[in-house]
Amino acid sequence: MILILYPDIDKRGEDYRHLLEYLDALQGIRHRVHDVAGAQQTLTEIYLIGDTAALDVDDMQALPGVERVIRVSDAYRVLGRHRDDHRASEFHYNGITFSQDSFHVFAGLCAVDNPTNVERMFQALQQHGQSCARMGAYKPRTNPYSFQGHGKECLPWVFELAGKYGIRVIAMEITHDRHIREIEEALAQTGNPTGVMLQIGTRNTQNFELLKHVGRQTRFPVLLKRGFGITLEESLNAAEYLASEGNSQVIFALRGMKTNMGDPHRNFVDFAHVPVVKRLTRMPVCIDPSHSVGSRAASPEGIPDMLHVTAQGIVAGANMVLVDFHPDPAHALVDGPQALTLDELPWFLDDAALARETYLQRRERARRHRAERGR
């Protein structure tokens, strides 16, 4: 069960300590305290967790501070979609809006190199009209001997350079909670000239600890991946652990499956799927093209499938695209045979903004259908 409270409420008044003697006295139920920062207020939800069946919803709602009740089911309780839940799915960090309805690319380096390409990178966003980026310092690797990434050696002038040119969010993948302090240091260090959106990679879905240790920190939203070998459920169920642990600013990321099957791309395309969680959660979707396909090959046309495939998710509903540029793919560190070029970057923006226009044609016309419908 969720309490929604009055927006903006007096933590401090006697309304609210009443309310949280009362929820203090419920036998076998422990209560959560989530805010919700949107653009023009603050929401207080309150999570019941425990036997709450026996619990009437009228006599809920009429406890003080509360404007409304919302029984939920048992999966995705936070994140969840349940009957009679008119909570927005969207959240705002750093001047940009985050929702089921809004779009975004996050171009940039799988992983940062040097700070001529990182500031290429940042300067052909710009130029192009975007304020968010995708940069890894941290890279964790399936090979020992990889590279690794440079770690918070390249956090201050990375965010810097960011600052430089307008972008207001970067992705970056982190493995280890202390890397949230050391993010929390360099933005601090340079003056927060730009927001991180902490990303969960594939490989830590399932990283429970390191899912709790995210989720109690609301600084950074996140962007959590979908497990490359476990089932949607399991991997829904880890954006949930999130939530439930405080942070409910969460981008459900696809971006394909560990498979045979998927053959000759490097992973199964699972953009199917981009309507699905949105039907079943209120997370914003994102899409990896690049780890998905992971490669240049174009079609016969000369479309490469990074394109393809990119289009095929946003036309079914994707808010987010993950992608990986490089100045010089074959001088990466890191996932160069799939990096886009920057002389690329304005031909996908191109196409992503068709797809994007064709899903908002398909919006409109499936609602006019349901209007006729309804006569």
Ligand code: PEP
Contents of the next structure:
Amino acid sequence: MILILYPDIDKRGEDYRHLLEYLDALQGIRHRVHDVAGAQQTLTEIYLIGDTAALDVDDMQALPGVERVIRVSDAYRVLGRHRDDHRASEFHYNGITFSQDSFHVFAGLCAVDNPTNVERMFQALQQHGQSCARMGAYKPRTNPYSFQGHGKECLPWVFELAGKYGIRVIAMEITHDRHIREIEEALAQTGNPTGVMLQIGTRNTQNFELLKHVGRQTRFPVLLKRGFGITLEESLNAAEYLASEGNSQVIFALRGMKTNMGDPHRNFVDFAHVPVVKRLTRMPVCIDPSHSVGSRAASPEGIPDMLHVTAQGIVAGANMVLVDFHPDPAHALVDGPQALTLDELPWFLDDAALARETYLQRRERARRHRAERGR
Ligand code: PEP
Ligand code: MN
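Would you generate the structure of this protein in the form predicted in complex with the ligand, following the form predicted alone above?
Every component of the complex follows; first up is the chain already shown.
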């Protein structure tokens, strides 16, 4: 059960004190307080965990400070979409809004290599009106002898270059909790020229200790990749780990599943799950066409499979696209074969905009259909 308190409730006031005293006295029920900072106000939600079936919704609603009560199903308590649950799902980070209605492209280098390539990438993004990017500094590699990423050494100049070209948010994978501190330090050292969205990769989707660490900080939003060999439910539970620790600013990324049925793509493309995740949870949904498809192969009409699947995901309502580009893919240190080139960026963005427009028209059509039938 979730108790939603009146906005900006005074935590030192009488109402709040009485409410907590009442909750403390409930047998077999624990509670956890979550503050959800919005653009205008802070919402406080109290999650009741345990034997809540016996609690009466009307009684709870009558408690001091409580505006609304939501009875939740067991799974995805924080991030889930529950019956009669109309809570907004959006969050704001460094001037950018993320929600199940928003749309952003995060194009960039799978792995940071040198300042020239990073600068060329950011410059191209700025030229095409983009304010988000992807940049990998910590790379989890299958082979221990492969390039592991420049790590914290590259962070200061990557952040400075991002700031120079107006990039507000960089999606950056971390594989250890100390990387959060390293990112914080590099941002402080360079005067916070940009923002970071912490990415948890598919190999770490069920690294529960990492999830708990990342969930306990609320400075950075999180991009959680679906695990490549586990069920969707297991991956959504991993997202819930972040939220249950306190950070519900989570975007869920589909990036394909490991199965031979995926041949000839690197992974079996799972973007049909975009609307499913939006239905089950309130998280914005990201698609990663690069790690799903894994190559620049194109169909006979000349459209790369990566553009095809990107369009498919966006037409189905994706809120974010994470995609690999590189100024010189032949010399990229990681995942060169799947990187698009800078001269393909305007084409990619145009194609994505076309698909987004189609999605918005489809959504409007669905709204009219429901309105005509009075639903
Ligand atoms: C990546 O985005 O660079 C990456 C390693 O992705 P994934 O975790 O989906 O393999
Ligand atoms: Mn990669």
